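Presented below, as structure tokens, is a lone chain in the form predicted alone.
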Amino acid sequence: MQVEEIKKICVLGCGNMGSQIALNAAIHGFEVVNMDVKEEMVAKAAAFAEQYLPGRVKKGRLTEDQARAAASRISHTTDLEKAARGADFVIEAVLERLELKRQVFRELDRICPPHSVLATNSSFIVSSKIAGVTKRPEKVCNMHFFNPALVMELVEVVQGPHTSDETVTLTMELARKMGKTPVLLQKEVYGFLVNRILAALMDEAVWLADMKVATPEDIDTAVTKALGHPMGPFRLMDLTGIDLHYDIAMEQYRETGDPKHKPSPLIVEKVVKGEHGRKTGKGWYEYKE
């Protein structure tokens, strides 16, 4: 399949990542169905699209015709059959839990046409752990967008040992068609490129806070003012979701059994309190509407 033959894209997950990936694809000319099992998430994603597109027009980033066209190309549903049937390309953006992803891919393999590529937006879980539940492992890969997906340019494409060269080429071309800059990982590695580097910084920052060496605020200040990062590690965790970092750590701990991969006590405390970051109004920092 050539990238010009991709007409319908299915994006699974109406959370922050899924809704933005879907809207980005619609803006760049693709018919998109954004699906989630939770009605409130579907409603939230639809409301976000309705608010975002006029905002782009006001800022001069889109014309009114472009915004209307993008709005006409995106739809939202809780029906997986409706979302995936006839899709040429699927991007899964559900929670970072391996068994959930395997369950989703098993269903996608049943519903989607034989030519469909099934990509996971997972930021850590490699697709070789998922591909085995399908009858098309050569069409399964990682296509990892960064948060916020409407803004961040980079997409990591990971070629697992099962992934065909054709699938990689198609996925790279699709990323470019969606206005992104793709980089290719020619072999699987936990955490890929960016998150592997970022995790080292995050782990050290959280350890320093756990040990009460410095507050999250002062650690963020040190990283932004001395290292020149646009955002400190704790502010970044609030943006991506503290619960996401908890899930990633727990997946790695379950896989390795190594206690060093357990989430930090401070992160556990935040998750237990429901203080997940921006999306809940409070994380390491407090946020007003």
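Pass me the form predicted together with 3-hydroxybutanoyl-coenzyme A (3HC) as well; I've looked at the form predicted alone already.
A single chain, with no partners or molecules, comes next.
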């Protein structure tokens, strides 16, 4: 399949990542169905699209026609059959639970046409752990976006041992058509490129806070003012989710058995208290909305 033949994209998961990936695809000319099992997530994603597009017009980033066309190309549903039927390309962005992803891919394999590529946006689960439940492992890969997905340019495309070169080329082309810059990982590695680098930074930042060397605020100031990062590691954790940071660390700990990968007590405390970052109104910082 050529990238020009991709007309319909199905994005599974109406969370922060799924809803922004879907909207980004609609803005770039694709017909998109964004699906979630939870009604309230579907409603939230639809409401986000409804307020985001006029906001882009007001800011002069889109014309009224472009915003109207994007709005007409995106729909939201709780019906997986409807979302996946006839989809040329699927981007799965459901919760980071391996069994859930395997179940979703089994269903996708049954519903989607034989030519469809099934990609996962997982932050750390490699597609070789999922591809085996489908009859098309050569069409399964990782396509990893970054938060906020409407803004961040990078997409990591990861080729598993089962992924064909054709699937990789198509996924890279699709990322470009979605206005992104793809990089290719020629083999699977835990955490891919960015999350490996980011984890090293965040672990160090949490260790410094844990040792009471400096407050999270001052560590963030140090990183933004000295290293030129757009936001410090604590504010970034609030954006991506402290619960996700915990999941990634736990998964890495399970893989390596190395105690240095175990999430710090500070992180565990935040997760237990339900202070997961922006999405819960509180993480390292407080958020009014």
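Superpose the two forms; the largest set of C-alphas matching within 1.5 Å is the rigid core. Positions refer to the first chain, counted from 1. Everything quoted here is computed from the prediction, not taken from an experiment.
Engineer: Please say whether, between these two forms, the C-alpha of Lys212 moves by 2 Å or more once the core is aligned.
Structural biologist: Result for Lys212: yes, a 2 Å-plus shift.
Engineer: Rigid core aligned, does the Cα position of His261 differ by 2 Å or more between these two forms?
Structural biologist: Yes; that C-alpha moves by at least 2 Å between these two forms.
Engineer: If you line up the core, how far does the Cα of Gly228 move between these two forms, in Å?
Structural biologist: Gly228 C-alpha displacement between these two forms, core-aligned: 2.3 Å.
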